[in-house]
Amino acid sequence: MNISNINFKPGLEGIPVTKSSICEIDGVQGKLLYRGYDIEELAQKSSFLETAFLLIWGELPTVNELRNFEAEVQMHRRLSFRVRDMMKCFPSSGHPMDALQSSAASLGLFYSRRVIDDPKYVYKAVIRLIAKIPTMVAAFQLIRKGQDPIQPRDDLSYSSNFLYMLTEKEQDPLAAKVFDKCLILHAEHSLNASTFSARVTASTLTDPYAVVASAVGTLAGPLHGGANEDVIAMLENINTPDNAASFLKEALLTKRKIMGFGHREYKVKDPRATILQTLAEELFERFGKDEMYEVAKKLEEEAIPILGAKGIYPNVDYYSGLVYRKLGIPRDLFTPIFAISRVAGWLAHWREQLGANRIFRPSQIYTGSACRNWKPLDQR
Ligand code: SDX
């Protein structure tokens, strides 16, 4: 085949393979829009629940519409005994992304009536998975400590409630006001992998919940969700600020990245880490400061004059696992927690590719050996 003619991009970079109108982004600019509003607008004034009724049904839900969302979501946050007992047999040193995603999938056989174009299937796995990704997340974490989990309360908000069945005890209102906010901040990013994943799983037509596995899956790569993690062991293992310097030579010499820099789309600093900076400093401000932040800034003020030449800059995942820190959650749940909220976006595009579907199936340049006949063993 002659491949000269052929727009062949490793990693379908730059290629556009759907039409969508659920998320902007401008990565010269550093702007995020989601249908339409301004990320900063929506971090400032909306709810994680508001946010994702925006996404999944493309406009700002009425007082009514919040509220029914509102009451649903929390009527359904409960998982069966079946699903916890499940979670029970999983083994405690396993990692929360794979007993999220492991979990998620299992909704599909308790769910099992497929019925994908009728709304209101589509409707109430909207709301079960949304409702009870959280509590997934919860409830590993507990059953990994030996302890049972603990039910969702209705008498708190969406933020609040996971953070107790977390942590076993309600959390200040400081703190679940900036949790919501973070969960608005990851909530969606047009193509990136996980959601890429969403939808070509989506576009087979399978169930909501499997299409939910298929994106956790993809976004507990290190390259992609798992990089806030590492961040923190980066900035752990710089320890101070006075070594930032050294040690980004020493990457930058070994080819290694900087974790939480870099991105496919911007070019300039990704607006979502500039919020996560200042609700990183409103927590710090009311419950103590975090050195860990003060080493990310130098490194952060080092790498730019050398990287940012090069158009990378923080990512959404460079500041966030500090949020998270000083919140107390462990650091192998800031990936879960990514997946809490981008479950939003992922039902979204899972929606819109069910609205205008063509299966996914790109083609590929074959490299491999021409055809050949098959050898008897004493021959080869
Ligand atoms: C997320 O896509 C999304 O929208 C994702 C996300 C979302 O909301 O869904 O924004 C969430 O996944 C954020 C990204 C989190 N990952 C990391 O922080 C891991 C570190 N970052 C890199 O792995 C990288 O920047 C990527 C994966 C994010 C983007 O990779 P690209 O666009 O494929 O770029 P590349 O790997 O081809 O690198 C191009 C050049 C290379 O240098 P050269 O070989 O050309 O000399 O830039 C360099 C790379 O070495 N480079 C880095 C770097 N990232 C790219 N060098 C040092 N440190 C880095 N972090």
Ligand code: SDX
The other form holds:
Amino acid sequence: MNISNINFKPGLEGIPVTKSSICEIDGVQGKLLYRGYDIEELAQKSSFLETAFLLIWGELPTVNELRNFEAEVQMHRRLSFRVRDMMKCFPSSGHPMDALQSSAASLGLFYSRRVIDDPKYVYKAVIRLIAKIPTMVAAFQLIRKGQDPIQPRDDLSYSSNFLYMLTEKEQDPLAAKVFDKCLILHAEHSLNASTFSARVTASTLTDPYAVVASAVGTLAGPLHGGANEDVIAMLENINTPDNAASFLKEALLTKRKIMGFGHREYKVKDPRATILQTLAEELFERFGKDEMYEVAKKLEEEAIPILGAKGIYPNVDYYSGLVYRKLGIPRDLFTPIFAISRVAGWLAHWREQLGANRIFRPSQIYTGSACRNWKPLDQR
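Would you mind generating the form predicted on its own now that we have the form predicted in complex with this ligand?
Nothing else is written out below except the one chain.
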């Protein structure tokens, strides 16, 4: 098939490859909707597990559905000792995202029945992944420090329990509340790179653990996850609010990217960034200020008159790192935290892909050599 005349779009930019009812983004108005519900309302009124249920099953749960869902997740938080022993063999210098990808994929060995047409199998897979991914992230953090992982506590909520396993101490209710809202904000965002990776993998009808592992591997790339780490590094480099203007001027002259600014979907300030800024201020009011927040505000103030005209505003990564830092989360865990949240969206897309599946098989435009004749080795 000759497709040389077809309009080529690198990275499939702007080309629809599926239909979805999970997430809608209005980049002009700055709106993000999960199943028709505004992200601002969900962040204010919902919980992460309730939002995950909404994304995956399509509707907000009833009281009994939510109670059962929460109980099931609580029951499956623990890891097999074999998974823990495997993680203890990982190099302590390894990146947590690599540890998470390997650990998530290993679940397929323990739950290897690929009966994805069985609703009970699908439900259990959803429960296991949402329950165990946070435990894996927290476990590797302690293992790489030479310590044994902390067992989950059944008396703590989803977010409280994760912070407890990670920091080895029970957290202030405000910290858990803010963290839960962060999970809601990062849970889904349409067909981004990791979600597309999840859907491509799902289209082969492999198991959901491979689907999530492929998505984690995609998220680990610096062009997708990890930007909030770079924001913190940038702010520390600027150091004080007084340096913000000169930093911006130099960055624009050298065409260097301002980390945390700009998004392919939004032409206004990312609604998640607005919410995260408010959450950061709540934390600072309770637990003390972060000097880098003043740098961030000043840089935004200087950048908006210049970059705003081009539709470049703060995105979700701009303030999230400051929130995580105040919660005591190490910088190289920012992206694994992203994965804890986004697994809800990945699983929602996994289920949707199964509902009307067609394996992804895009075409290409060949740019290699024409037909050539093979030459013996001694004639090359």
